[in-house]
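One chain comes next, on its own, written as structure tokens: the form predicted on its own.
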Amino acid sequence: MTAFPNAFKNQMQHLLKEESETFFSALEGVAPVSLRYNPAKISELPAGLQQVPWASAAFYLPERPLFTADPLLHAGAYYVQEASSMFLEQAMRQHCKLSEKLRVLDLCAAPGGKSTLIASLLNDESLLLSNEVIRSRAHILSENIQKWGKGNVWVSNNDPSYISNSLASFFDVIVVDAPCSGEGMFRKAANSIEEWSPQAVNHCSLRQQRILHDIWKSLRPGGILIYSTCTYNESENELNLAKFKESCDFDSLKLSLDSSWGVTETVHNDIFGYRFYPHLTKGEGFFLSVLKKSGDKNVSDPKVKKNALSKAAKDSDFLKSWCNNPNLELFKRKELMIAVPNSLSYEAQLIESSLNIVSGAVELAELNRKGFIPIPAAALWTGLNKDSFNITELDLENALKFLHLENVNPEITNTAEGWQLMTYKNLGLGWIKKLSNRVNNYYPKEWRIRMSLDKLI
């Protein structure tokens, strides 16, 4: 039996009641696996597995496998997630005009899995700035969103209150999975029930205040912010909510359930919330609520201070032969060629001059003496024009081998020297560059597999 803290059995006493012991046997229990497919990538979804009800191209897996021997997660064909926090997909579609040109803020985003969900809701012309304040875990969001392939995030390493002060009344659409004392979590991750006190709740607490309070001013008035945990305590998610309409302004909009999903609705000061518990529905620990700020929506667009980028007019036309899609203008940050989507020119600009980039928008080459260097982003990308290349398709093994970054057999590359794509059942994964006599690997060193090739293969 897990030993829980006393303090938090009490707590969830309080709050479930009878239902209580039902829970704490829940914990005992062995936590469901779930993924949800890269619809860009996949177009045709697996017969026989469950779905999680309330996501699209999401579904349980009967046991864990060992997903890093798998190329098509690093080919970003799937995440995998946790069931529970994939509700953000309703909130997104009941709320927000998924249809209409958005300007979308995952503010605490790594490692990225809200992050890939949100880019594949919505359309190509809308934005999506997935922001990590730590640096060492935004580096880790840059790479899931360029494994997932799409070429409207921008990836960013600021403060909320930098992201306020520099783009206020900027953002159609806010969320904020806040950092948390971690209880939803205590089924699957043991170290953090010994991590947990009342006195780590109430610095939470007081963390998620500042936060919310920080990022307020970059939401447009009649935006949506939807909130987030994976607590059940009423601190970080209900009477924080209260709280903080003392001081600003928002209407607390309703969700609509189906029963048979198992989600608890709360109402606190006219406050909805949406609870996940493990012994009612098939994930783990989960709060959410959806606000709607108040206020004039005539509010004008904060200007652009400097051109951070600049537009490439040399071998411009070579680049876009990479490109499916015409409706991309190319440019350059610093050395690298960067295709950003024509509709988002005005916020490319405005968001790489005034924040921290870590990385944004189809980064395609690198310019040096010697031409170009194709960035491991591009091979990844849903809008290559495969057609550009020269091909190479790998078997599972190759594939493990290649992303385990080993010497690649020149026997099994295209004939053609120079560039060669790398693809596993037909999805990019990376670059070799073949020479008259050896064969180089660009996949990126951070990206590696580290895992024994003994234990994969």
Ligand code: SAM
Contents of the next structure:
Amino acid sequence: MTAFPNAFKNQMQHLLKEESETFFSALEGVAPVSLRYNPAKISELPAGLQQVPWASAAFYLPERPLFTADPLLHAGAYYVQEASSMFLEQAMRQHCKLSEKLRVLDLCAAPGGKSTLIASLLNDESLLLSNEVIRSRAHILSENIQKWGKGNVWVSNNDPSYISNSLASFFDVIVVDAPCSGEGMFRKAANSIEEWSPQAVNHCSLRQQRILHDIWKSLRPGGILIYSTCTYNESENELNLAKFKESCDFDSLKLSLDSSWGVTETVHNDIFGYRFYPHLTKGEGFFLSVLKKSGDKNVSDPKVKKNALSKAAKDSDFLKSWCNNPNLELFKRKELMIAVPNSLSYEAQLIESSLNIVSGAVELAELNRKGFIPIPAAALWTGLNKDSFNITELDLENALKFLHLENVNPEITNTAEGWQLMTYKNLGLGWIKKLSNRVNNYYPKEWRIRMSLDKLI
Ligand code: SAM
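Could I have the structure of this protein in the form predicted in complex with the ligand, to go alongside the form predicted on its own above?
Let's see the whole complex now, leading with the same chain.
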């Protein structure tokens, strides 16, 4: 039996009354494993797996495989994500106009579970800004976003108040998946039990209040804020939102639920909350609520103060042959050539000149004195025109060796010299450069598989 702090036991008994016993027994069980496919990369979904009912292209696995040993994970074909948190899809489908051009901010985004989900829901004209305040985590987020392969996502590393001051009334939708006391992860990550205390709950609640207040200004009137945590206590959930309502004007939006999902709806001060408990739903603890900011007056867009991106020179026009979609504009960010959807030229200039950008749009190539070097993100991009490249399709063993940053055996590669796209099951993984006497592996060092190869093959 897991030893939970007494204060946590009391809190759950108070919340769940006679149900608390079944709740605590569920916490002794095994956390389900689930993943969500990337519809832009995988068209044929597996048969025979149980679907996550509130999400599309998402499944439970009967047991946890060694995901690192599957090149498809590194190709961004799927994201391993806890099932309850995929409920964000319902909030977005039911309350955000996904067929229109939207500007969406995922404020607390690392490692990227919600952002990859949002990226799959948005159309290609829309913008997703995935932000993470902790620098090292922003890099992990950027890796996951690049692997997911959409060309309309930017990753930034900024404090919420900084974003609000730079981009007032800019976003149509903001997702705040707040840092929390993590009670919902007690089954999955037992170490979170040791970090829990009533003081930690209080600290989290105050921090969440601050985050909500800090980011509110950047939501346009009439815009939607989706707030979520992976914790059960009310101080970080319903009570926090009720307190927020005392100084910020919004309506709470209701979600339609299928009763078979087992999601619990709560109402506090006219605020609807949606709770996931492991004894009622197949997933970990989760809370979500949808707020609509009052007002609908048109607010003028912030001005671009300086151009952070310059137009690409004519001699880089050949890069257009790398792109399937002609509705893209090439820009230069320092030495990087990037392709931006035409619909996002203004937004790209604005956010690139206002925020600390880690990566964004699709980064195609770096120009240096000797020519250009293709960027890993381009290999993973779903808009890449593969016909423009020599390709080597790798088998499982060679794909893992490539991802491990081993020397690539020239014998297994395409005979053509120069840049080659490495693929696995027809999905891009990265680049090599084939010379007359050797092959250089250009897979990024920071992304390489670190586990020993004999454990993988
Ligand atoms: N949304 C992510 C996903 O689905 O993969 C998980 C986000 S996690 C629950 C919360 C994130 O908030 C963490 O990455 C953490 O670094 C970040 N965070 C911590 N303090 C913050 C603050 N003061 N403002 C904004 N974000 C913060």
